[in-house]
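Single chain ahead, written as structure tokens, the form predicted alone.
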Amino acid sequence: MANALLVIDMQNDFCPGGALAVAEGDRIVPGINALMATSDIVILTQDWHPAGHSSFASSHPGAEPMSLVQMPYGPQVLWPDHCIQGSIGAAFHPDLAQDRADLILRKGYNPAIDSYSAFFENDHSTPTGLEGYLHSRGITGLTLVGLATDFCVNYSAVDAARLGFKVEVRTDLCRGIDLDGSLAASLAGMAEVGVDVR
């Protein structure tokens, strides 16, 4: 069984000092680098928003960051502006060994819809192309690490499991945002669909 390491959104804006910093987000970089060094196939995802993205609170006059709005595809958290295409914040953490990547998958570039999952945009039906890539390389198992546990790691892991991949999430190499209990809910939700949460 071919297994790939999927490294989710290890970008400056999600690390301390970034626009949407996850506590201790930078602390997991050395462990991820060590795991990449022993993995046959490595895929990095990169949040890649155009300026003025519809998921930014700044695009909704009077809205506060971390508030919830209804979008045509369902509820959407409004975030601080982050990971804007070509910005320092969108770049990978400088210590991440990104030269190990077989593929860098960019997501969230459609201004009208956010994309937490590495597999689908937030309408849960528009594919990113990752599933096809994995099948074409004969990959049946995935190990997920990165940021943030309760959003992009969670959505990616759940989608992967539903698509039939054998999925493991290394929680020691993830960090979460924990927005209104989202961390505990995500860990339970991943386990429910058969993800091996370690």
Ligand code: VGL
Contents of the next structure:
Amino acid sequence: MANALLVIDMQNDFCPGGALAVAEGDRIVPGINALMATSDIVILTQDWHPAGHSSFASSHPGAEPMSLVQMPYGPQVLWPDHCIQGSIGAAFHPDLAQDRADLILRKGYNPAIDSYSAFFENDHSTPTGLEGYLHSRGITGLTLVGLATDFCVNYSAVDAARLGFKVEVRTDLCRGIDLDGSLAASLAGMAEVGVDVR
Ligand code: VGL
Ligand code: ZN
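Having looked at the form predicted alone, could you now put up the form predicted together with this ligand?
Starting with the chain above, the whole complex follows.
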């Protein structure tokens, strides 16, 4: 029985000055570094989109960033171009102690499907392989931190809880986007499926 720290998307594009900046996104880096130093197992996720990704508003003529469209797999928020593979924006925040990571799990590389969750793409069925990795290593508990509380942290935490992991979200080490009340909704939704939101 082991616990792993799962650090979600601590990348330049989600920090102030980035393409999809989350307010105060950079402020949580020191606390995350401190938690990484005392965690046995550290996993980082990295949002990693090809140019022209279907989640980008720029891929949908006439669509505004932050608007909603229907995709074959359900509703999808259209984002500004962000975390393009190999770009500075996709790199981790320069102060993040990324050398502590055992695994860097990339997601969002499928051009046709977004992937908020570290476990499944937004079709809720295409796996990233993280579940198998955790099982192989005997990991049964997860502590989640990072960006953004209401999107990638939320989807990852909910999937993890549904998969049977014991899940804790450290809200002091997360920051949210809060699109139309999405922050409060995500906190309630996580608690509902048994995530320890603290
Ligand atoms: C995220 C929107 C788009 C996140 C990633 O990390 O929460 N949000 N891509
Ligand atoms: Zn993304």
